[in-house]
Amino acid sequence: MIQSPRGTRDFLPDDMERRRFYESILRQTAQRSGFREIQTPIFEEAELFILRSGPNILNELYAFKDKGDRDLALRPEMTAPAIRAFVNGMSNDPKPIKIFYFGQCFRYERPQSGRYREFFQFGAEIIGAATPETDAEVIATAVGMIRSLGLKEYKVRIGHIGVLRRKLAEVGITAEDMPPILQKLDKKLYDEAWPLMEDAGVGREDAEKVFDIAGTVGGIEVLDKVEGEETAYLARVLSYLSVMGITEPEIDLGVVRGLDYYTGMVFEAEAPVLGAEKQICGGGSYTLSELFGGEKVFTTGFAIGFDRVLLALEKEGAVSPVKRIDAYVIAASSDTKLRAFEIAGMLRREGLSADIDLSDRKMAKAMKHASSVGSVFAVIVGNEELGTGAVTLRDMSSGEQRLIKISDLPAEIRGH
């Protein structure tokens, strides 16, 4: 038996109903905040992702050559394609531009709980400005999405990449030596950061000062611990969030996201119920457009790991609504089958969902199937009833049934 490739999944009807339900919540939340949807190709030129993430990304890419000998890759994330689309088609549009996107991404990595080789990402970007207002709007949208999904336990942490960069520069770390150190500090791996700093000529006392800043977490009061324009900037972001009713975020001066292209505010959201792999959202301010042939434009955005959010909701016991069929139409005998199909077609034209027995089941088995597919009503089409222009309408929950004129059938079902 051929199985689906490792790290991928089949989504069966119940799965898809659940996924579409939560996907629609994300779309509606983005649209309420003025974001408009874009869609980019599933595969792009491999260079797009190498320019964004460096040559090491090749180890994770599903890369291939097409018949024209072009180097292509399935997208491993959606930020780079979104900015490439901006450079190609929206760079002259009035700014700021607010966009969102949803789609599948591919990375060759070891599958584990909440991590797959084919995964889904929902993201949003505000292109054209790097201001406290923009950053607050992006964070508010991300938090609004998490709230709307119904996740009970989550944590949002906000930082500014400039804080640690400034502190590292003060103790003598060059720009070239910063990236691997910042990655260790972001993960709070101070024991692993120390040898890198020591090799760069930093003394233990200065290193401890850096670790102290990286470990600073708390409310707005922790901004008093570090002077500078970055912390003043974060205070303004928090003030905008506060008046919008977003009070969840805490300050974490060690959040740097580990990516070189971030330029200012950075933030993450996590769901503790997921354990070690708990991050569900990440973002911040950055510039990428100049790498792709456009003018330098500041952007603030975020991406939500859709699969991880769904896993967190499942672990919290969230239940999504079950989509039910309005009516299941059953022909009581073979000579009423044509009329049964006619009635099913009429109900569908009226905007109702209607299924029909296709297997010539006996009445008891047909009713059992109507129940198994989640139909609200069964419509029984019998010869005697048709003689009076009626059918039998059975409420599948209560078992109550009554004769209904065929012309009144849509209104009766809709009024339930």
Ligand code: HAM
The other form holds:
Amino acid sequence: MIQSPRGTRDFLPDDMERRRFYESILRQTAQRSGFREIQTPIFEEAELFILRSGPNILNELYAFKDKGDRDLALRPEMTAPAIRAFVNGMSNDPKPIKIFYFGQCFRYERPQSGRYREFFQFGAEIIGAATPETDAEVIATAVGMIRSLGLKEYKVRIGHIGVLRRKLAEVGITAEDMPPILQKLDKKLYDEAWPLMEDAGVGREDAEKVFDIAGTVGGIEVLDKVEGEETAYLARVLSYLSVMGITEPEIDLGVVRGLDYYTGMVFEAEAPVLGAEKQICGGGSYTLSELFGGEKVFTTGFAIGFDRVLLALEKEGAVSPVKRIDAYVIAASSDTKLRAFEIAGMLRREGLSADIDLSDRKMAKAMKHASSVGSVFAVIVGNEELGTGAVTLRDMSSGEQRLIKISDLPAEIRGH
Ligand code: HAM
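Having displayed the form predicted alone, please output the structure of the form predicted together with ligand HAM.
Then the entire complex follows, led off by the chain already shown.
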């Protein structure tokens, strides 16, 4: 039996109804804050991601050559494609530009719970400004989305990549040596960061100062412990968030993020219920447009790991509404079949959802099928009733049956 490729999933009807339900909540939340949707190709020139996505993503890239010998790659994320689309088609639009996107991304990772090779992101970007206001708006949108899904337990941590970068430069680390050290600091793995720093000629005392910064976690007050324009900037971001009622984020100056393009504020959200793969959202401010042939434009954005928030919601016991069908039409005998199809067609034209028995089942079996497809009513089309222009309408939950004139059927079903 052929299975779906490792790290990918099929979404069956029950899954899809649940996914579409949450996707539409996210879409509405983004639109409520003035973001407009874009869609970009699932594959891009590999170069787009090689230019700035960072070593982790590159190792995970699904890259291939097409028949025209072009180097292409499935998108591992959608920020670079969104900025390419901006450079190509939106660069003259009035700024700031607020866009959002939803779709699948591909990373060649080791699959485990919450980590897939094909997964979905819902993301948003504000292009054209780097201000505390913009950053606050982006974080507020991300938090608003997580709230709107109904997730109960989550943490949001905000940092500024500039603080650690400046400190590392001060103690003598070159820009080239920084990325692996930053990755260790991000995970607060100081024992593993230390040998890398020592090799780069940093003394233990200076290293401790760096670790102190990476370990600065808490409320707005911890910002006072670290001087500099970045912490003053973050204090302003927090003050905007606070007046918008977004009080859950805490400061964590050790947040670095896995992608190389961030230059300023960075933030992450996690759902502790998920265990190892608990990060449900990541974002920050960056510039990429100049790498893709455009002008340098500051941008801030984020992406929510759609599959992971859904997993977290499931673990918290959230239930999404089940889609039901209004009517299931059954011909009581073979000579009423044509009329049954006519009635199903009429109900559909009236805007109701109607299914119809397609396989000459006996009445009891047809009724059983009607309830298994989640029909609210069964419409039984019998010869005798047809003679008076009527059909039998059965309420599938109470079992109550009534004779209804065919012309009254849509109103009866709708009035339920
Ligand atoms: P990222 O942190 O690499 O950021 O991914 C965002 C989210 O996607 C993660 O927090 C996680 O929930 C989810 N995710 C990542 N990899 C997987 C996977 N293999 N399986 C399931 N979920 C996964 C970005 O991609 C940036 N483009 C975010 C951004 C937008 N920054 C600025 N604008």
